[in-house]
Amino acid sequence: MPKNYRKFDKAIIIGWNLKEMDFLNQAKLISLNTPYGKVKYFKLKDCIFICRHGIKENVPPHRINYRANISALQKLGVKYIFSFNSVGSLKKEIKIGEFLIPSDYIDFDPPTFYEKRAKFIIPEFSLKLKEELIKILKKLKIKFKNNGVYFQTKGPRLETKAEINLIKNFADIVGMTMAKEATLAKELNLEYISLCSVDNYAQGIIKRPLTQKEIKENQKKSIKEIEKIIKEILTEDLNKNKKRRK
């Protein structure tokens, strides 16, 4: 790895185009070359930015490189990945407009780096990260859950109203991108974590009709907290090593 990259400890990957936070105007954007594509990002500090979707938010679940994108944050010499994802709710007593920090997952697709050879991993998300999380949504006073299932479809379309009356029974909240991340940051030993913003209820959950205008709305609502927090995961520390207890 080349020692330029070494400064680049944390990493944030979100479904939505970076220049709507002011903050990031300024953010360089850089690409790099993977052995499964390239990928453009962000760098601000000491942080990497990545957009999902792409630049110009025209790449749909179904087509966005996973693969690339975690390997490029690897090849960066990232150690910790803070995700923002959009996310349906299958339960009524999960609002629009909360925040949820997922404690498990459910992908039945689940992509990998180990094509050719068996490398079994046990899929989990970072313990320390979930602390840093909850500390600055705390510090905030930022109203969050942090425990329940996500469930990952393929999209890009959204699901039946047979599916979710089957996956509900599962899961917590569902959505097209957080599983895939999450499994291939884990199979190169990077720390991830995720908050996701509830921006809708499930086909079927309520009678109302789900329309893709209220997911957007619901979504920009969202980014003003999101940015809040995303200016703390700048500021922290995460090599700092803690005192022990006596």
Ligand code: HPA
Given for the second form:
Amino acid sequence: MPKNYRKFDKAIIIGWNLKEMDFLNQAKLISLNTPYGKVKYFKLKDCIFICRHGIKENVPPHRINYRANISALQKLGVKYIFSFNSVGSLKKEIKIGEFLIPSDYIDFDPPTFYEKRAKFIIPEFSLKLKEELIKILKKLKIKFKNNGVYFQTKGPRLETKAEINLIKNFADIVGMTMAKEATLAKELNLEYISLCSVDNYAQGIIKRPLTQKEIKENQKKSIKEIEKIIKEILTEDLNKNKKRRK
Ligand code: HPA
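Could you drop in the structure for the form predicted together with the named molecule? We only have the form predicted on its own so far.
Up next: the whole complex, starting with the chain shown before.
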């Protein structure tokens, strides 16, 4: 375990468009070995940044080593994880450009750290981090919806219209990353919350055909607000109501 691991209380997991995040230029890039593989992360103040698609953004969703990422955070002493996830909307009223804090998720193929013994965690998001996130969004006057079910798909292809027709009855947004991280974080007792940026309507929800170009362009548009939110997270002392750990 690194000697200075206790300094890192929080972590931020981000997706695409790292180059748009100016503050990462000042961050130090470090490698860490875990039992599940090597993880590269940035260190900035008391925060760890993991780019789930890799520093070169060449790791597609189905190839992300979630177990390595989450176990690296535990190894570094992280307690709190804020995650940013791009999603498609399954409901007309959840519009492109909006943010949503999911309240639950569906993932029929969850990953686990417990291959050799049975440990049955109860999936849930961190209420403490949800409150922090809401405080920040209100301060920045960023509109958001604060409930919704996330449906996890494997990727890398987008969903068929028939798949969307089915899942829209049970979920509000669809994405390829978040639920897996949330499950693994809970298995290791790390607090986890996600802020989803709605970057498209899922196939067939509106008449206009979906294109990858549209998703990419909208992801780029949401990054400036995400950057503002991250800057606020960096200034938060999440242990302020607790005795500081020595
Ligand atoms: N489907 C799955 N994942 C996504 C989508 C989508 O429509 N948009 C962004 N991530």
